[in-house]
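The data below hold one chain only, encoded as C-alpha cells and taken in the form predicted on its own.
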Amino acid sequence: MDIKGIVERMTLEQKASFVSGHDMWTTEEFKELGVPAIFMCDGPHGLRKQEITPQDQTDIYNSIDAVCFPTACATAASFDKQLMYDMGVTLGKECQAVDVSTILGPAINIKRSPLCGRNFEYVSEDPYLTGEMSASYINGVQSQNVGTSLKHFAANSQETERMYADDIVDMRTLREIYLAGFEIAVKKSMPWTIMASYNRINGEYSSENNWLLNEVLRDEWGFDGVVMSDWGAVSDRIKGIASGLDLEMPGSQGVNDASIVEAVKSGALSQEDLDKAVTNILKWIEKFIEHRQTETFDRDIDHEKAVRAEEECIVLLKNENVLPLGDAEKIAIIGGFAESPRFQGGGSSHINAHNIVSAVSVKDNYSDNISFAEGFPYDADVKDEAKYAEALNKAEAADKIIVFAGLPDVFESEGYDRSHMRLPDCQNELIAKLIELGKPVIVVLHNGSPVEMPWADKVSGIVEAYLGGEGVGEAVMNVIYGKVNPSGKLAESFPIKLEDNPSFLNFPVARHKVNYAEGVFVGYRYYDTKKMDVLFPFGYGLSYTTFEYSNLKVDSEVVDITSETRVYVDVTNTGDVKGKEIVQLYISDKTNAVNRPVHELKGFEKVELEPGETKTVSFTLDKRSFAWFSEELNDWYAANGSYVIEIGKSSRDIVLTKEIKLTGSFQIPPVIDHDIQLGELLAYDKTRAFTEQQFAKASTQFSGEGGELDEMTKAMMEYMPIRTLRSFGGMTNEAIAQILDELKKLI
C-alpha cells in the first residue's frame, strides 16, 4: 500500500471521514484508491463480532457463535504471562478465521474501590502486574498479524459520569499508578491502538488531552499507532486531532465531517495534523490485509483451551482440610450459579458463548454420590423457602455441601457501579443456616470483584473461581475433586469491608469531580503500610501441597542505579503433590527520600515443581524497580540508600528478604530561597559545611555561647525556614541574602 500516495490522492473530504468510523465497527472504504474498510470487534476474552446490519450493531446477545475464556479478574489471578500470551494467540487465530483485524481490549484501568461495575474486565490493583500480563495478551494476539486496543486510556476506574466524571488526581500518583500499567504495556508490546478513554483528566477529556496523547504516549513512551475514541467519547473532535486522537468511533453520522472540512479551510485545524490521522489509520489497515493468514476457528478445541486457563486462574482462599473431595463422600451441591454458572460480566465484552459448562451438567463425571438443589436463584436476591427446605433437607443427607455463590449479573456491569460489596442476602442467609448444620460447608463463588464474607470464619473451605469462562464449572469440578491443584493467587485485596477501602471517602464522585485523594495508597499499598487486617490479601492463594523459599542471593549487595541486577531464589516443593507457586518479589524503601508505600510489587513467577523437587527462580531489577515519580524532576528518580528486597507468597507473607544499597543516584536539590528551612540544607550534601558554619553563631541565640543544643531545639530548628533567622539569630536581610546567593553558587 502506497501510504504516502493515497494520503496525497485524497480530498479534504475524503480524509475527514476516513478520520471517522464508517458504522459502529469498521473503517471507511475509499474502493479508488485502493483502501479497503477492516472491522473490529469487543473483547477481550472472547470475540463479540456483530453482524453488518443496522438491526443488531449494539445488540450484545446477537454476536457469533464464539468461544469465552476467563474474564480479566480470573486471568490476573493466574499470575502467569505464558497462558496470556498463549490465549492471546488463540484470540488471534480466531480473529484472523472470522476476519476481525482488531480485538477492542485487553482492558486495564486500575482497580482503585471494589465497586467499580467494569473490574471484573479489569487485570489488577496493581500497575506493575497490570502491565506485565496485558503485555504478554497483547504479544499473542498480534502475533497473529491481529491488532489490539489497550483501554481505556487512562485513570478510567469507575463507571458512574464516566463520560463527563473529571478524575482530579496528582502527577505522581498518575504515573505511579494509573498510567504505569499502560507504559508497560506500550513499551514491551506496541500494541496497534490505544483507546482513549471518555472521563476527563485534571479537567481535560482523554480524547484531546495533547499531554497525555502526544507528550506522554507517543513522544516519551514511542507508540506509533492508532489512538480511536471509546464509543461517543469524543467531545471536541477538532481539539482530539490536534491532539493525537486519530479515529473518532463510532462515526458521528458525518456530523464531525463537516467540521473537520471548515475547521481546515479556516486555519484551525492544521493539514498536517488531518494527515497524521490519515497516515496512522491507512498503516493500521496495511497491517492487517498485508498478513492475512487462513485459521479454523475450532470452537470445540478452542473451548477445551479455555477450562485449562480457568484451572490456572481459581484461587483457594480457605481449605480447613476439606478439599480436595473424594469420590465416595456424600456431596451435596447448593445454589443457583452451579446449574447456571455467572461466568462472564455485562456489557460490550458480552460474548455469546459456544458451550457453556456447569458444574451439575459434569458433576457424574466426578462421583455418585453428588446430589445438588437450588436453595437460590443465580440471577436475583429472592427468598424462597421452598428453595431453602429442599437445600437444607440435600445437606443434611451429605458428609460435606458445596454452596457455588456470587453476583448476579445486575449487580456488576459495564455502565454504573455496584452501591454495596455484600453478596445477595438470600445466599448469605442460606449459608448460615447450612452452617447450623455441623457438616463442613465449602462455598465456590462467581463474581468480578472483592465480596464481603461475614461467615468466612464459620465456613471449611472457600474457592474463588471469578468469572471463569464458559468452562468454569468443569475447571471448578476439577479443582475441588483435586485432578488439578489450585494455583491461582489474587491480583486485588479483599478488604474486610467496604469502608477499610481507601477510596471510600471519594468514591465516585462528588459535583462531576472524582477526587484521588488516596494518592499512590492503592489496594495492598495502603492495607499492608497501614497494617490494615484484610480479609485476604494481595498475592493469596493456598495449595493442595506446600513450598518452601531458601538462598535468596543476588548478584550485588551494592547495586549501581544505571545497571540492572538479578535476584535468585530456591522454591521446594515439599508436599506430595505436583503443584504451581507464584513467587513474588517486593522492593521495600528504607532511604526516606519520600513517603512511599512499605513495598512494591516488582517482579513475579509461577513455577511448576513436582513433589520434592527445587528450581532456582531469577528477578531481573532495574532502575524502575527501585523508582518513584517525582513531580519536581518531571521524572523517575531513586535515592541512594537502602532498599529491601523481599519474597513473598503474598504481599502480607513475606519469607525472605535481603537488604541492598542502591549507588550511583544524585540528591534532588533544595530550592534556595528565603523560605528554604535548615534541614532541608543540612540533609543535602553539597551545602551541608557551609550551613554548618554559616548557622554556627546563630545557634548561640538557642543554647547560650559555646552550648550544645537540646534534641528538641534542634528538632524545632530543622523545620525553620532561613527567614526566621532575623527574628531568632540576629541577621539582617542583607546577610541573608548573602548567604543565599553563596548556597544557589553550591547547588
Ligand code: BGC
Contents of the next structure:
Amino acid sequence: MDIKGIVERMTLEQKASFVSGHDMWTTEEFKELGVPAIFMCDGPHGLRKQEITPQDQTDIYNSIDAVCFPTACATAASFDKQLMYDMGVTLGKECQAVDVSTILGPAINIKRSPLCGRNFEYVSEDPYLTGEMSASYINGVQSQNVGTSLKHFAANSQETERMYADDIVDMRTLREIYLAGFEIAVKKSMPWTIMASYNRINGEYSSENNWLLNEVLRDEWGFDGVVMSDWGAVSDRIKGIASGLDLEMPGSQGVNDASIVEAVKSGALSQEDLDKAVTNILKWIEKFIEHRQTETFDRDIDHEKAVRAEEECIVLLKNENVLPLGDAEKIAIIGGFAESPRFQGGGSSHINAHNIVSAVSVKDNYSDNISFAEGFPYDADVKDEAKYAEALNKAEAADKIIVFAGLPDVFESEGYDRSHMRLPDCQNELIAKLIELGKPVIVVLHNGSPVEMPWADKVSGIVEAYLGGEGVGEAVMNVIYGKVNPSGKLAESFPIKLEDNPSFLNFPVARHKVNYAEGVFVGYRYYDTKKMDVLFPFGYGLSYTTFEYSNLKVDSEVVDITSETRVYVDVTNTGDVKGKEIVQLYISDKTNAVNRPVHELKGFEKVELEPGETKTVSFTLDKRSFAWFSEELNDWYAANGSYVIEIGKSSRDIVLTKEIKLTGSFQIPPVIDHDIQLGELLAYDKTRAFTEQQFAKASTQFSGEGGELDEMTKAMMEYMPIRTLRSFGGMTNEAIAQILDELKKLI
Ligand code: BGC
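Give me the form predicted in complex with this ligand now, not the form predicted on its own.
Time for the whole complex; same chain goes first.
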C-alpha cells in the first residue's frame, strides 16, 4: 500500500469517517483509494465473530461456532508462556481462516478485588506475571499475521461505573501495578492495536488522555500501532485524536465525523494529528492484507487443544491422600456443574462454543463405578430438598464424593461486579450435609475469581478448575483420575474472607471516584507484607508428586545495576510420577529506600521432570527486577544495597534465599532548601560529613555545655527542617543561607 499517497489523496471528509468504525466490527472501506475494510472480533479465549447483519451485531450470544479455550483466569494459573504462545498461534490461524484481522484481547487489567465481575477475563493480581503471559499470547497470535488488541488500557479493574468513574491513583501505584503489565506486553510483543478503557484516570478519560496514550504509551514505550477506543468509550472525540486515540469504535453514526471536519476547518484539531491517526490505521490494515495465510479452522482439532490447555491450568488446592481416584472406587458425582459446566463468563468474551464436554458426558471413559445426582442447579441459588435427598442417597452408597460446584453465570459477568465472595447458599449447604456423611468429599470449583470456602477445613480435596473452556469436563476428569498430573498454581491470592482484601474499604466507588488507597499493596503484596493468613496464597498449587529445590546460585553476589545477572536453581522430582513444577523467583528489597511490599515476583519457569530427575532452572535479573517507580525522578529506581533473592513454591513457601548487593546506582538527592530535614542530609552520602559538622556546632546550643548530643535529641533532630536551627540552634538567617549554599555545591 502506498500509505503516504493514500493520505495525500484522501479528502478531509474521508479521513474523518476513516477514524471510526464502519459498523460494530469493520473499518471503513475506500475502494477508489485501494483501501479495503478489515474485520475484528472479540476474544480473547476464542473467536466471537459476529456476522454483519444488524441483529447479529447487537446480540452478544449470536456468533459463529468456535472453540472456547480456557479463560485467562485459568490460563494464568498455568504459568506457562509456551502454552500462551501456542494458544495464540492456534487463535491466529483460526482468525486467518475466517477473515478476522485482529482479535480483541488479551485483557490484562489487574485483579485488585475478587469482586471485579470481569476477573475471569483478566490474568493476575501481579503485573509481572500478567505482562509475561500476555506478551507470549500476543507473540503467538501475531506470528500468524493477525493482530491483537491489548485491553483495557488502563486501570479498568472493576465494572461498577466502568464508563464513568474516575480512578484516583497515585503515579507510583499506576506505574508499578496498573501499567507495568501493559508496559511489559508492549515492549516484548508490540501488539498491533491497544484498546483505551472506558474509565477516567485522575480526571481524564483514557480515550482522551494525552499523558497515557502519547507520552507513556508511544513516546516512552515506543508503541507504534493503533489505539482504538473500547466500544463506546469516546467522550470528546476531538481531544481524543489530539491525545493519540486513532480509531473510535464502533463509530458515532457520523456525528463525530462532522465534528472532526469542523474542528480541522476551525483549527481546533490539527491536520497533522488527524493524518497521524489515519496513517496508523492504514499501516494496521496493510499488515493484515499483505500477509494473508490460507488456513482451515478445524474445530475438532482445536477442541483437543483446548482440553490439553485446561489440563495445564487446573490447580490442586487440597489433597488429603484422596486423589487421584482409582477406577475401582465407587464415586458419587454431585452438582449441576458436572452436567453443565461453567467454562466461560458472560459478556463480550462469550464464545458460541463448539463442543462442550461435561464430566458426566465422559464419566464412563474413566470408571463403571460413577453415579451422578444434580443436588443443586448450575445456574441459580435454589434449594430443592428432593434433589438434596437424591444426592445424599447416592453419596451414601459411594466411597468418595466429588462435588462439582461453582459460580452461576449471573454471579459474575462483564458489566457489573460481584457484591460478595460466596458460593450460592444451596451449594454450601449441600456440601455441609455431604461432609456429615463422614466420607471423603472433594470439591471441584468452576469460578472466575476467588470464593470463600467455609468448608475448606472439612473436605479432603479441592480442585480449582476455574472457567476452563469447553473441554473442562474432560480435563477435570483426567486430573482427578490421575491421567494428568495437575500443575497449575494460583495467579491470585484467595483471601479467607472478602474483608481481608486490601481494596475492601474502597471498592468499588465513592461518589464516582475509585480510590486506590491501598497503593502498591495489591494481592500478595499486601497479605504477605502484613503476614496475614490467607485461604490459599499466590503461586500455590499441589501435584501428585513432590519437588525439592537445591543449589541456588547467582552469577555474582555483587550485582551491577547496569548489567544482567543470572540466577540458577536445581529442582528435583522426588516423587513417583512425572510432574511439572512452577518455580518462582521473588525479590525482597532490604535497602529501606522506600516502603515496599515484602517481596515481588520477578521470574517464573515451569519445568517438567520425570521421577528422580533434576533440572537446573535459570532466571535473568536486570534493573527492573529490583526497581520501584520514583515519582521524584519520574523514573524507575533501585537503591544500592542489599536485596534477597527468594525461590519459592508459592509466595508463602520460600524454600531458598540468597542475599546480593546491588551497586552502580545512585542516591536520590534531597531537595536543598530551608525546609530540608537534617536527617535527609545525614542519610545522603554527599552531604553527610558536612551536616555532621554543622550538627556538632549546633549541638553546643542543644547540649548547653558543647558536649555530645544524647540519642533522643539526635533522633528528634532528624526530622527538624534546617530553618529550625534559627530558633533552636541560635543560627542567623545568613548562617543558614551559607549552609544551604555549601550543601547545593555538594549535591
Ligand atoms: C468490552 C471490550 C470488548 C468490546 C467489543 C466492550 O464492552 O469492554 O472488552 O472488546 O466491548 O465487544
